[in-house]
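For reference, the chain that follows is the form predicted on its own, supplied as structure tokens.
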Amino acid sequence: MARFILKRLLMMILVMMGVVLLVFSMIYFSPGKPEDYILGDMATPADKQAFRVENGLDKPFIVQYFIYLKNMTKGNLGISYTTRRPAIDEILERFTVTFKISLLSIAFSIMVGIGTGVVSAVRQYSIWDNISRVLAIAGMSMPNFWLGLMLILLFSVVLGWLPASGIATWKHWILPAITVGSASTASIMRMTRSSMLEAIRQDYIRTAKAKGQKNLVIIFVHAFRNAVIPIITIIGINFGFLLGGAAVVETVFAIPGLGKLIVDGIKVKNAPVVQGGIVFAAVVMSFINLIVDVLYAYVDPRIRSQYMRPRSKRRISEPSKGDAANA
């Protein structure tokens, strides 16, 4: 397991270098210059040149890229062009908000998606199953910004139950969490239903029923435990996408999160903030995927045995030096 984790960490380093190169190239070769957005039309050519020299924008592309890589290894993602603060400080402040929204959204998705999926699988082709499948298709089809606007219109404008924007109280988090988690809930429900349907048709489930096991024990101890691997996969993928894909919802609800910070940085070509935000989100998503892979081994003993099998095979098959000498 330790060797597997080390291998994944080394792969993450290569992935991060590729992400940095891609993002750096897109920002560098995109039309427009940062000094034109930051300094405005009234700035003189001398002011613009001084801005470029101060921020290292006068150097060639390849030099800027390797300087950025060198600084990134030290935790330095540059200085924001607009606020003149370290980009990493702004990213961490905004990421805290985005992480809370994503955590609430994935918790909502897990509770509703898994519960609905299990019931739909156990009661296949029932009215509940048909309704849940229609809601799942609707949840995956509706754009987040449209759903957010509809929720604001209903619960904030018409009913007046929940606030429409901001994060001042716990009530402010409800609508954004539901909006962000709608698509994740639908995908988790569909995956849970299909995995449970496959599990409850296996021979060991028939054996458990023949032994007189209770239905709850059969469903949650025998069937769900064997169906949980693809569910963990879809939860991990969705959580990673929630961390990086909440920009639209943060804009709709006026939430100062990481997504909104990146969008605002793109408008003025604030390269340190945009590059740092995307790279930071990529690192977090890579670690989430690593955690999901490690969870596989703890949930499913078959996968854990695969990690341990090569070493045990070598211990059994490789003869000792004494045996070789005797031979």
Contents of the next structure:
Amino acid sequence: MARFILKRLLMMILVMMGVVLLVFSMIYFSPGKPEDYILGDMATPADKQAFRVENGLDKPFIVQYFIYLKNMTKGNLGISYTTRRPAIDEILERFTVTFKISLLSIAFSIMVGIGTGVVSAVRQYSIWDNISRVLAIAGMSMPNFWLGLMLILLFSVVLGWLPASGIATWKHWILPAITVGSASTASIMRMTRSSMLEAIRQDYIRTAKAKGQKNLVIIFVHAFRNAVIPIITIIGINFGFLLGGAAVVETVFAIPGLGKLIVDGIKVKNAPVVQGGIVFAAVVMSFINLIVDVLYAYVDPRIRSQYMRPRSKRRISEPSKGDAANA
Amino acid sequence: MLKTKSQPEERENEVALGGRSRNKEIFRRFLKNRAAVVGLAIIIVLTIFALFPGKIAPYDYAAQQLRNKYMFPSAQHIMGTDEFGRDVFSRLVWGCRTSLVIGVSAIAIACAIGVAIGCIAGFYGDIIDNVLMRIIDILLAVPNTLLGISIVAALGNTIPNLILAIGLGAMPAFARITRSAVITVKEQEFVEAARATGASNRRIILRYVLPNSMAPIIVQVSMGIARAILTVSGLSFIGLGVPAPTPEWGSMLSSGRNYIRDYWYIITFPGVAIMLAVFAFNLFGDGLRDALDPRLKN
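Mind sharing the form predicted in complex with the partner chain? What's above is the form predicted on its own.
Every component of the complex follows; first up is the chain already shown.
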């Protein structure tokens, strides 16, 4: 298991170098220069040159790329052109907000998605099943920023129950969390339904019924435990999407999150913040994927044994040099 | 020798004949799925809107009638008018063309590149597979919306750049799906038989492997168009999408949001249009998946 995690971490470093190269090239080769946006029309050529030297923009592309990589290993993502603060501080500040929305959204999605998915599967083709299936596909089809606007219209404008923008109190988080989580709720529901339907048709469920087990025990202890792997996968994938998808919703609710920081940064070519923000989001997404893979092993003993098996086999067949040969 | 040479040819004919009857069977299964047929019907209507907007829209999408701004839906303007007195329905009809052109073109690019990468990676394996899949991992590591935002911001927000940005974001899914389908198909006996006759790798991929890996790719095309329509409307909503005055559903929502308190209809109809279009492609994709592989249907 440790070897698997280590291998994935090493791979992640390579992928991140690629992500930095991709984002770096896009910003470097895009038309327009940051000094024109930041310093404005009144700046003299000398001012602009000084800005370029100060921010290392006068160096060749490849040198800038490696300097950026080197600084990145020390947690230095550059200095924001607009605020002159370290980009990493701004990113972390904003990321905390985005992460909080994502966590609340995924919690909402898991509760509603798994709940309705299980009911749908257990009562297949019932009225509840049909309603939740239609709602699920509608939830997946709805642009979340539009849903946000509609929720504002209903709960803030018409009913006046919840605030429309900002993050001052706990009430401010409710609408953004539901908005961001709508699509993932739908996909978690669909996945729960289909994997539960597969699980409840298995022989061991019939055996459990024959033993006279209670329905709730059969559903949650026997069926759900065996249906949970694809559900974890879809939760992991959705959590990654939420981090990116929140970018648009943050605009609707005027939330100072990572997405809004990147969008605002792009408009003034604030490269350190944009590059850093995207790379940071990519690192978090990769870690989430790794955590999901490790979770499989903890939830499903069959997968855990896959990680263990090659080692024990090698020990039996090649006790002395097996590990070295396979490393 | 002659015998072994004729075997794949026979197989080829068999596959071709089997393919025809299989297509009929798939079509029959698809028609039995009412939701999928509804999806297809909506797609047909949207396509007609996109092909002949000038014939369907009652007004010019850019015609401003400042005296008639913020008009409530009526017989004259069935979906009302916006802040410039432009007819919302006419802008929706023209916006359909923009959304479909971007969605379909982006997925065409994503499909062409993704399927090529997936085929090569899955078929050749080893180092080629490793290198190509790591490149795909790089694209997958960046959240899709952020990738779209950064590409559009770097290249400028024109329709061709939007197509490229959304296409690149959607491409990794095609590469991965094709790769896994190809890995399964390339182990089949008919591929081995084709190889035994000395068929070139290119012929094996194009004639035997790819046609038998198409089912998940076709489904992904439909789902991909749905997601592309959502992404382009999201980018337009934050001001990085289709530039004004071209009508686009996301930018209609973006400009209408300032009047949400008093004129709900300005943002309601474009949202419903996006939802209907995405809903239709999702239903169609679901129906196709069930028809192509009934084992997946629960």
